[in-house]
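Here you get one chain, nothing else, as structure tokens; it is the form predicted on its own.
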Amino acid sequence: MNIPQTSAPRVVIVGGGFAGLAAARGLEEQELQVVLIDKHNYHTFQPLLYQVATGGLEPDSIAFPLRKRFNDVENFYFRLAEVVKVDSESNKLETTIGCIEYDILILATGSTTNFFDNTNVQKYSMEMKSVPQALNIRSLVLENFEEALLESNLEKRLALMNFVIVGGGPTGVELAGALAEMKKGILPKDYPDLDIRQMKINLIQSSGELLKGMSSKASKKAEDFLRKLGVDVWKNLRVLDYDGETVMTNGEDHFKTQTVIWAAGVKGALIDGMHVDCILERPCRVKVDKYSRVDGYDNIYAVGDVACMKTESYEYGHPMMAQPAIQQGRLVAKNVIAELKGNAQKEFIYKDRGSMATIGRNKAVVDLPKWKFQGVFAWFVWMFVHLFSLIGFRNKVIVFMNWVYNYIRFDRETRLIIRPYKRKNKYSFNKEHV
């Protein structure tokens, strides 16, 4: 990896999502050498994702370069590659570009999508996880209608333009949200010869509730949001199959469609190499202590999605959202400091400051600790709230000017096929059906 040997202790952080980008920070400035892992070179604001992946924002405004955080930090160390394993007994770590020792490791590998396994949905279905993911969304939504304008066959040009999201959270009500926009004010100009009233936008939802997690108001409104907006909100359904044509349910009802995003569930992003005892089934995470240290081991930390500490208030560990994640992260980093100064370590506390989502213009849904409320005010708390979380001065001011301008003009400019995306449906186009 040609990173020098040193005698100051040497910090390995694998991932540079929100856990591991928050630890990294709070070791700047200490007589340590840090390394930060990750398969990306770059940080990637996940909650606005849906935006990417339905042309309201490109891709680079809401990524932020790794290297440029930590420019002027000595002895910080980034390497692009993916871990392979954890070879805990010699303190070493196996990645696809070699091997390096540690001292310390800290495990912020976040989380991956979780298909219940089934194959058949994981092979042909979206998923929502990372800036490539969300450009397959974006183009393949485009090409439904282009393949749709040349298809004289009914059945399958409605197979095309009708969607279904897997899944009532956070993600998936946004995107949803954000396709009905779409509906109603941009794709009716782009394709002034096609239908688009025969588009069709499905949110299935396993549970009798949306957005679960929240208040039961902010659920029922959110709800409300999307009726309005004309998406089919199904509850009580669950997804048992999808072989790229058909999605096969729990009920009487079945999905004729080509386009199947699935956000219905995460799970751990688990590294081979640690002991099984540690390794929880339900919910697929790492185990840890209040202090984040992994279960058995005294030198190997976990934090955000992919670990589970367990608390009366939360029996399957914190929610796996970026708040809980950035809290450990920094609380992780004290925590190691504290332990090579031979000083007591700090117990992890969660401060919920609340969850919130967008279900599209002036309409949002906000929790906060002491309050909560819905609609536009709601909005633009929401609004403010990622905004000022973004990374960077550029970003900020980008993705503000892409709003204001969306906005106004009702209108979302990157509604590119920048790479065309190549189905996996057993259904393949070409010009005997057309």
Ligand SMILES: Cc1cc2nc3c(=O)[nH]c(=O)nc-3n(C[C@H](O)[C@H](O)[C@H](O)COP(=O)(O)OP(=O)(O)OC[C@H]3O[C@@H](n4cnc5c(N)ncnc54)[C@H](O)[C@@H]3O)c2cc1C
Contents of the next structure:
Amino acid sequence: MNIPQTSAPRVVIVGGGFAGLAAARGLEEQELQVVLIDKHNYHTFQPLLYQVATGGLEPDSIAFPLRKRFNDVENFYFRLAEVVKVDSESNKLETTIGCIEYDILILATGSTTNFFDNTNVQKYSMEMKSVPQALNIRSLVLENFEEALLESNLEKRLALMNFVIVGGGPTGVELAGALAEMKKGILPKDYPDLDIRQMKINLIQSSGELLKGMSSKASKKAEDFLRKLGVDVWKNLRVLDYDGETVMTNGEDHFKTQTVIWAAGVKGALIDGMHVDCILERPCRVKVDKYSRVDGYDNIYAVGDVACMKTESYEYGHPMMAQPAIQQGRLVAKNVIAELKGNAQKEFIYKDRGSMATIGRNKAVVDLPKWKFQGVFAWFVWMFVHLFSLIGFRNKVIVFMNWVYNYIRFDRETRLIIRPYKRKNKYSFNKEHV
Ligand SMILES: Cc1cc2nc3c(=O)[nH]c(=O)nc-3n(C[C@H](O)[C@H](O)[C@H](O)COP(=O)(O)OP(=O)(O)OC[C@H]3O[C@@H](n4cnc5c(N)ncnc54)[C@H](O)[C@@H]3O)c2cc1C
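Could the form predicted in complex with the ligand be given as well, to go with the form predicted on its own?
Time for the whole complex; same chain goes first.
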């Protein structure tokens, strides 16, 4: 890997997301060698992926080059690689570019989509955890309309214009709202020769309320906003299967569609080699103690989405959100330094700063610890918080400019099919019917 051996202890961090980045920052200017490994050479600001998927933002504006952040940091090394195995007996990681030894390992690999072992759903539906996946959705949505335009068979045209989003959490809600806004303001202008009223956006949620985890007021208001935007919200409905043509549910309603976006579950992005006792089946994350140390290991820590720290208030671990990841990343850096200096470590106490979701223009819901509000003001708060949280000055400026432009012009400029998506569905409609 071309990393020099020094007398300084080597801390290897796997993952440059919110948690890994916070940990790496906290380890700057210490007598340590820090190695950050990520399979992407950039940090992804996941909360805005849905805007990339719906043509509202360019992908580059929500990604930040990891090397740039650490340009001036001494004893810091970044390697672009996927870690495939932890060999804890010999304190070694196996990666796609070779092996590396560690003195201390921090796992910050985040999460992946949970399809709950449904191979059909996994094969045919779209996920949105990364920039390439958001771009796939953007391409597919636009390709659907290009195909629908040429499709003379009504049933097939409707299937191309029928969108099913599974999962009524923030990702599903935000995506459904953004698609509804495209339907209202953009698609009728882009496709004047297609009856866009035939487009349907279905949001399916297995429980009785959207945005589980937020207040019931936020949940009800979000549903109200979505329905007003023309989204069909299906509650208490569970998706059982999707064969690339029809979404089968446990109810009487089934959906003929060419596009299913799966936002119904996440699980920790685990790495092979860890002993089984530290992997929790539910919620499929690595079990850590209150210092973020992985159960059964002295020199391995885990932070962020991949880690499950059970506490009295958080029976299944902290929410898989940016704030717990950042706060755990910061504290683990302090705890690693404390350990190396022989000092006492600090317990993690989560400071809940609240949660929020946007449904569309002037429509958002915000739950702060002491104040809950919805509507236009909530939307501005949502924008401010997300803009402020983005990494990199350039990204902040570009996103801000895009938002101002989109707001004034009622537009989403980046509706481009740069990299066509090859659908995996059973057959391609337009070949038969052009
Ligand atoms: C669409 C979407 C919307 C969201 N919206 C919100 C929101 O509004 N508010 C909020 O608080 N949270 C939101 N979240 C959740 C939030 O983004 C995550 O909780 C947060 O990113 C977790 O941080 P992390 O550092 O644990 O993982 P991540 O940020 O996912 O980072 C993990 C990193 O590890 C790397 N990696 C993984 N496996 C390997 C490997 N084997 N080898 C090398 N590198 C690896 C990945 O490339 C990635 O860079 C959203 C998530 C998604 C997907």
